[in-house]
Each structure stands twice: as C-alpha cells, then as structure tokens.
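Single chain ahead, by itself, as structure tokens, in the form predicted alone.
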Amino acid sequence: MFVGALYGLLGLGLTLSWGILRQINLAYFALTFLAAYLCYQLSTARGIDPLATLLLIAPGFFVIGVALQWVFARFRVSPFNSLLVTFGLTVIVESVIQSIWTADFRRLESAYGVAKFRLGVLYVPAPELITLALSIALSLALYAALRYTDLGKAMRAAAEDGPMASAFGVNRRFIALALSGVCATLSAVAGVCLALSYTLAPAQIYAWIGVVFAAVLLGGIGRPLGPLIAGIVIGVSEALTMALTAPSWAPLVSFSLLILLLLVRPDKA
C-alpha cells in the first residue's frame, strides 16, 4: 500500500501534464531522482531536515518546470516529440547525477528512518506514512482545485477545447506555464519521499518508469486521484504476489493489470 502511494505521487505530475498539457514528460522521473539526491546532499552535508529541504528544492523545481514548458511552447513540441525530447533530458540528468554523486548507492540516514508509528497491532515506518499522507493530501488538493476553482475550470476547459477556451478569455499560456511548474514541484516532493525510503542509484530512474506509466493509464490520464488509487492497487497486488510466489514476479503485476484493462477497455489506450 505504501509503495503504491509513492507510485501515485510519482505519477501525479505525469498524469496532469499528459492529460491537460498533452505532453508525455519523462523528465519528471529524472527530476524526482535529482530532488532525491539534492535532499540527500542537503541533509547529509548541511544537516537540514529532509522535509525542510523542500523549502529550498521546490521553488527551484517550479522554475525548471516553467522553463521546460516555455521551451516546449516556443518550439511547438508535439506530444510524441515531447516523449522523445524528455527521454533525452532524462538521460542527460542521469549523467549529471552520476558525474556528481557517482554510480555508487547512496542512503539517506535520518531520524525518520528509525521512527515508527503504531497503528493498532502494526508498526509503520515514518517515511512510508509520510509518503502516504503527502500522496493523499496532494491528490485531494489537486482534485479540489481542478474541480472547484476558477483556475482549475480554466485548465479543464483549455484541455478540452483550447481555441474555444481562449475565445472566452482563458490565458492558455499562463495556465500551461503554471501547471508545468506545479508538476515539476510535485516531482520534488516525490523525490524527497523517495530519498526517505529507498537507497538511491542513478540507473534506478528507468526502473520506475514502467510501473508509474501503468498506474497513470490504469487511473485515467488527467485525473489527480487516478494514479493514487491505481498505484495502491498495484502496490497491494505486488505485495500479495511476493508473499504467495517470489519477489521476481512482482514487476509483472502492473503490466498484467494494464494489459487486462486495455483488453477490456481498448479506448483507454
């Protein structure tokens, strides 16, 4: 369940970018790992609380997201080309991470790593509980913002029919820049949660892409609550698979669920 919440948090920026901006932005995975390494560096070298590092990381990532959207708009990058361009950016960021922190495994040691909360007869590690809480809070907040605020309604209108929304006064350029910045900021939050719970290595970026893509597609593109629900379903299914069979079978769960969905609902493809 808790790893499923991380799947949902990782997929939150991707589903909004894909559903509203029509961009398949793989760079969010690279930004997530970059945020994780920055959290590791600031906490280890400067002694800053891992969660407090978001105060430094999140604004910078918002600016990066805005800059990426400006480049996409400037050069009129199509959805398919955005997949190729952002994959290239992912490779570049991976190389930068490896050149700074090397390919060795890094583990963030913090007070959160040893803290546990008691839920009935269970003791839940603090990092997993923090990840679950942040995933639920951010998903619900974005759902409410898209559904009930004027800005959210403008975003949905722009995604549904851009020219018509512009005719009614919706500033599509501002909306795209703001949303892209928010999506990059969500990657920063996911990166801090990743650093709290997992050992880091640059090559692990690609290990997360497949399962998060499955969570986004299963949950519905452009739906803030979709990746969280689908991620939890995948996470629980993986845990049951590992308990009943072997850990090596766990990665097959997400893709099996995705294939089943596409067979039953081919319009989801």
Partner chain sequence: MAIVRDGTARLAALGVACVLGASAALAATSGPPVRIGSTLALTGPLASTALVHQIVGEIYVEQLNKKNGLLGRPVEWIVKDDQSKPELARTLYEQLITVDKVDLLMGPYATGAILSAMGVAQRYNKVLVHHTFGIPSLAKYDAQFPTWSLGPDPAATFPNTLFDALAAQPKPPKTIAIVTSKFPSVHFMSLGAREVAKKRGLQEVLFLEWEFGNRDFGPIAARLKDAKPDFVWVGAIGLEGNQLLDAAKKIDYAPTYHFYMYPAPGPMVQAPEAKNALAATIFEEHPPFTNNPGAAEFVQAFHERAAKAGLPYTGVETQAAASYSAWQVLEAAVNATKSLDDKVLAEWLRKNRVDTIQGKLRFDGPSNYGDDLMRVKQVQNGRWVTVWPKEAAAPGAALAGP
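This structure is a prediction, so every number in the text was calculated from the model and none was measured. Residue numbers count along the first chain shown, from 1. Just so we're on the same page, rigid core means the largest C-alpha set that superposes within 1.5 Å between forms. First, how it differs from the form predicted in complex with the partner chain.
Having seen the form predicted alone, could you now give me the structure of the form predicted in complex with the partner chain?
Coming up is the bare chain, nothing alongside it.
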C-alpha cells in the first residue's frame, strides 16, 4: 500500500501534464530524483530536516516547471515529441546528478528512517506513512481544485477544447505555465518522499518509469485521484503476489492489470 502511494505520487504530475497539457513528460522522473538528491544534500551537509527541505526545493521546482512549459510552448512541442524531448532532458538531468553526486549510492540517514509504530500486527514505518499522507492529501487537493475552483474549471476547459476556452476568456498560456509549475513541484514532493525511504543512485530514475506509467494509464489520464488509486491497487497486488506466491512474479502484476483493463474496458485507458 505504501509503495503504491509512492507510485501515485510519482504519477500525479505525469497524469495532469498528459491529460491537461497534452505532454508526456518523462522529465518528472528525473526531477523527482534531482529533488531527492537535493534533499539528501541539504539534510546531510546543512542539517536541515528532510521535510523542511521542501520549503527550499519546491519553489525552485515550480520555476523549473514554468520554464519547461515556456520552452515547450515556444517551440510548439507536440505530445509525441514531448516524449522524446523529455526523455533527452531526463538523460541530461541524470548526467548532472552523476557528475555532482557520482554514480555511487547515497542514503539519507534521518530520524524518520528509524521511526515506526505498530497497529496490532501491522508495522507502520514513518517515511512510508508520510508518503501515503502526502499522496492522499495532494491527490484530494488537486481533485478538489480541478473540480471546484474557477482556475481548475478553466484548466479542464482548456484541455477539453482550447480555442473555445480561449473564446470564453481563459488565459491558456498562464494556465499551462501554472500547471506545469505545479506538476514539477509535485515531483519535488515525490523526490523528498523517495529520499526518505530509498537509497539513491542516478540510474534508478528509469526503474520507476514502467510501473508509474501503468498506474497513470490504469488510473485514467488527467485524473488526479487515478494514479493514487491505481498505484495502491498495483502495490497491494504486488505485495500479495510476493507474500503468497513467488516474488519473481510481482513485476508481472502492474502490466497484467493494465492489459486486463485494456481488454475489459478499452475506453478507460
């Protein structure tokens, strides 16, 4: 369930970007790791609480997101091309991370790492609980914002029919910049959660792409609650597979679920 929450958090920016901005932005995975490394650096070198590092990292990532969208808009990057361009960006960010922190493993040691409590027979580790709480809170907040606020409605309208939304006075450029900034900020949050629970290495950026894509597709593109729900379904299914059968079957779960969904309800993925 906890790993599923992380899938959801990682997929949140991707699903919004894909569904509303029509950009399949792989660079969010790289930004997540960049945020994780920054969290590691600020915590170990400066002694800042890992969660407090978000106050420094998040605004910076919002600016990065805005800048990315500005570039995409400036060069009219199509959805398919966005996949290629952001893959290139991912490789560049990976190289930057490697040149600064080397390819060797980095582990953030913090008070959160050892904190845990018991609920009956269940063990609840603090970092994973924080991830779950943030994932639920952000998914619900974004769901509510998109559904009930004027800005959210404008975003949905722009995604549905851009020219028509513009005719009604929606500033599509501003909306796209803001949403891209928010998506990049979500990557920063995911990065801090990742740093709390996992040992970091630059090449691990790619290890998450497959399963998070599956969560995004299963959850429905552009739906803020989708990746969280699908992520938890995948995470729980993987854990059950590992607990009851051979752990080596677990990686089959996410894609089997995806194929099943495509077969049963092809319009939903």
